[in-house]
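In structure tokens, one chain follows: the form predicted on its own.
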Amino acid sequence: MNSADSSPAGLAPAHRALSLWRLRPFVQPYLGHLTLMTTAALLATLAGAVLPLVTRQVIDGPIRHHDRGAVIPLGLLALGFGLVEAVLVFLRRWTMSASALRLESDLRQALYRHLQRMPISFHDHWQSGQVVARTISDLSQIRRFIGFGLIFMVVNSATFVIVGTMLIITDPPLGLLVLACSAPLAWIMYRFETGYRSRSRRVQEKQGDLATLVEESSGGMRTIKAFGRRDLVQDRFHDQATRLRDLELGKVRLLAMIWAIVESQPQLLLAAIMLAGSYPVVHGTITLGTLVAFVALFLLLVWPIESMGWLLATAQEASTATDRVFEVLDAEPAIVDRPHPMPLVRSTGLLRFHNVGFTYPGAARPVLHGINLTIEPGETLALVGSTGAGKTSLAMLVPRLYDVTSGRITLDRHDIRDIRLTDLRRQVGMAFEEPTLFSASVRENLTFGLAGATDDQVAEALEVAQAGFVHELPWGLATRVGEQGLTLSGGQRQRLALARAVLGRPPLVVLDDPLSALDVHTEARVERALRAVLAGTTGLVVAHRASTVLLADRVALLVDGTIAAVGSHHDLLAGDPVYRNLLSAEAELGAAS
């Protein structure tokens, strides 16, 4: 599985930067609600910069001279700039907010898309945790960022750069003391990106492991209660829950040293300004006044230093989500469209296999080789084997869960790789041994592949799946059958799967071993109505059972990945022993059980 840190943990700014970086085609929409948040918050720091100056005028001027007259037009002057930095916050909070979220959407959306794209080999190796993390957790860190630590790094960073310059200019030797004593700080920041980097990663990785953990177990809740494990996957998420939060504890006492060094720099450093300033007061050198506009000054760079720590650490985190988002974005699907795919609006049903060669993605062996199959129009064919022959694989091949390796299928005699790829699925009406249902109605499962099916159509499949069990559910077609259907039994389950690939009447059906939770009684009147199906359509029949088999025209023996013969049942029972032994095999498991 895939969640392991693939990228280096002790990463510098340059590299923070380049990851950010590579979120601008999703801001680039954004950019005028960026711009207006970070000009509103700019405006709002020099809205906020200019009282301090307006209050050395009252200082020195008024108060100095006891003229009470001109308190009322520098008082006014302060409250309007204070007004103006109100609705300026205003203004930056409120375009934060609205802007920032559907950033967030926008890259849930994409990402949601994207792995939509991915082939079935990719969802093999990923943990659904990891997936879910950065769909959730990690999108949100990013917004978190972009909305906010962004904005703020450009606006502290333009305070510190307006601010000083004011400091300087209203005291040179204090304003120079300030900017000698902040040197040190930026590099123990620097420092500090490097350590909190490698923290953040390793959280965001565990938390996606957890997740894993949680999902899996709330899965297998009927399979932990049956063998009585409870204690032992609750050892397992106490282990996992322990590593997450002693590294989230590693972050937290990083944070608070340097939370702890940034907000006593700024403390120490006003008690200096006041004890140096004092003494040019007293003897005259600088006025009153000037020392109170400095200290409110001052007081102006408060915030952002003591608020350097946390958006630094928002940055990395964002940094570092944005790199584990791209590791999916970065993925290129495998299975897609060639240039100028060739549409198929109802095909014929005409299916051949030549010379194809199959083999996992990171396999050593191929799973089938020199797979050479002819299905007419109408014909239905089954495909019997060993377990491990290949059955279920060469039936993915046919809607292009995976693509071959060697040799090509043809539909139509049509690469269905020159197919647009939609319309190839539409085509093909599948079925898995295990069913997937999702947690939705049972009509809304049913009509997954057909999304305008007909009443009448759905009472058809219903009729031929033997799914009738349905009307007799709480709510009829509207009950929801839970998250992987697991308010239904295996059966039942199994014959919404058939009823959802042979709804619509596709030209072709794949089923992959479809009757195996089924009882002989429910099966055979499947199979009749099944039969009827059949006879109108191509079909590929993945088969356990000699019931089953006898739903198909011919037979093709899969031994070792490859065609080893091709018949009826009849004549492959009469004449290949290798057949006759395997059918006789599996009759007798079904006899046992």
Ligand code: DCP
Second form
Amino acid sequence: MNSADSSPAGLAPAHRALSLWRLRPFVQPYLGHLTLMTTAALLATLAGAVLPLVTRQVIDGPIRHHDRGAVIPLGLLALGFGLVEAVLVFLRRWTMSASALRLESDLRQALYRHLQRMPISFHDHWQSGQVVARTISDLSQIRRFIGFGLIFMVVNSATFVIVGTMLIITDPPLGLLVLACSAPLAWIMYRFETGYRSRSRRVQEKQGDLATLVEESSGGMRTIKAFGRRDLVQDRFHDQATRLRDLELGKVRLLAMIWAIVESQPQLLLAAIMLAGSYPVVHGTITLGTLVAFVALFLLLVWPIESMGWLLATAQEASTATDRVFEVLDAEPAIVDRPHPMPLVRSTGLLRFHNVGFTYPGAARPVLHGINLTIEPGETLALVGSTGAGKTSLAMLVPRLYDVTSGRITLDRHDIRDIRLTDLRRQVGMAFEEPTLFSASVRENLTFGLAGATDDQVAEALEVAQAGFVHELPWGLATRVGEQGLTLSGGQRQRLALARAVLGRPPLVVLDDPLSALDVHTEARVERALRAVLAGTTGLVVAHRASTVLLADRVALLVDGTIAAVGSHHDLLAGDPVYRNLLSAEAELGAAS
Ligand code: DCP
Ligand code: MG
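Let me have the form predicted in complex with ligand DCP next, following on from the form predicted on its own.
Okay, now the whole complex, with that chain kicking things off.
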């Protein structure tokens, strides 16, 4: 990830320009605005640069010849230019921030849209804090550069050229002296930014790490407290925060050095101008007005010189931020529609696994191999296997949360990779082992996959999941749950997730251990209601208990990532020792009742 750090120093500016160039498509819509703003800024600079010339006229004309009358038109001229400059500055400031903020928002939305398209494997791989840092702080840095840094780089460069030329015209030897002294400054800046690049990149990486740490610990707060390990996470955080501070301090040290050089440079140059300029005035080769104009012109260069280091730093940070943002944007969404995907309105529910194999990205060994299974329309298949056997992995292949790495899965005899992804996912109602509720109302959580669900459909789904408890919540279905709302128990959340999966009776229901958190009585009630739903749809139900298995028409036993046996619960119990072993305690209970 830090490959940019090792690039040879000389490549930095080229690389920076190249990274920033990639923002082109996002800048395009605001190009008109940016050009306008830059023009306004340039005109303001020009208007400002005229003032010293007027001053010269005043000193060498009316003042020298004691001609008071001539001061008035020149004074009015100066006032006019001053006003024009003020109006232009106002215009630029006013429109600049608006465009930059819009551009930032565009980029942020593009990034978020992209993140939504990325497969689960991408999110398995990326620390959430890094993603957060990139969508929030990196984008702000880019905005600061486009809205301010970029324009001033253009304006300051133009100021250098315009004012530099004017200096040389006003007094060639003095002008050349000033420009010659500016050359070392440019070189120092060049050296400085190569060092700054790697530091700012490391700071941004560290900020992402820190965000991950905060997020993880707030998510795992219960575990941390229960194990009394506050000191441990505190130490870990302290470590990281200190390292970030040190990195930032390193950055500041470099900045301080450069500021010292940059700040003292104009003063030294001014002293040099005074010394070198007084001779020709005394000897009458140039007028006093010329020297005053020269100094006034030179003063126009002070801000561009002083801001150069800071502007380059902004550019540097923006280019680093751009690299980081494009690292995300460049990641190809691996699970997408093929060209001309097949539409699918309503599947019959015939689901088949043909010699399916699956390896997690980056893993050495396949989790699943040689899976052959057929689930007929309307049939329910229970998937049984020991912990880590690959049940969840297999379930996630159906709505293409991951793609098979060998073989194929077909729905209605079509490879699911040929079906339009949104259509495929609309066919599948899924409940996960760890039910996720969003910070929204119960109703919004329920209708997450079917936004237009009717009240009857919601009531039916709640009935199936035996989730009548929602009516007892303070605001019923409108109660907010999730991270910012009411906290529900594990069993309550599981029932909501189940209701969400069966809402609208999708043709295919995939339930990953849907009843694990329920007490025996609730479980029995849910099972009764679930049986009615499963009768009409194709079901794949991961089960650990005999009672859940009994919901299914057939059972598949998953051992070490492959199907070891398929049959009815009773046949497997009688004929398969592994199966008997897995479900024996339950079976004994079942036999006793
Ligand atoms: N695995 C992985 N990467 C992931 C998820 C899982 O490498 N992102 C590994 C961990 C297990 C294997 O895959 O060794 C199977 O994991 P499953 O979650 O599919 O296992 P089960 O669902 O069968 O287990 P459990 O009954 O505990 O839910
Ligand atoms: Mg599992």
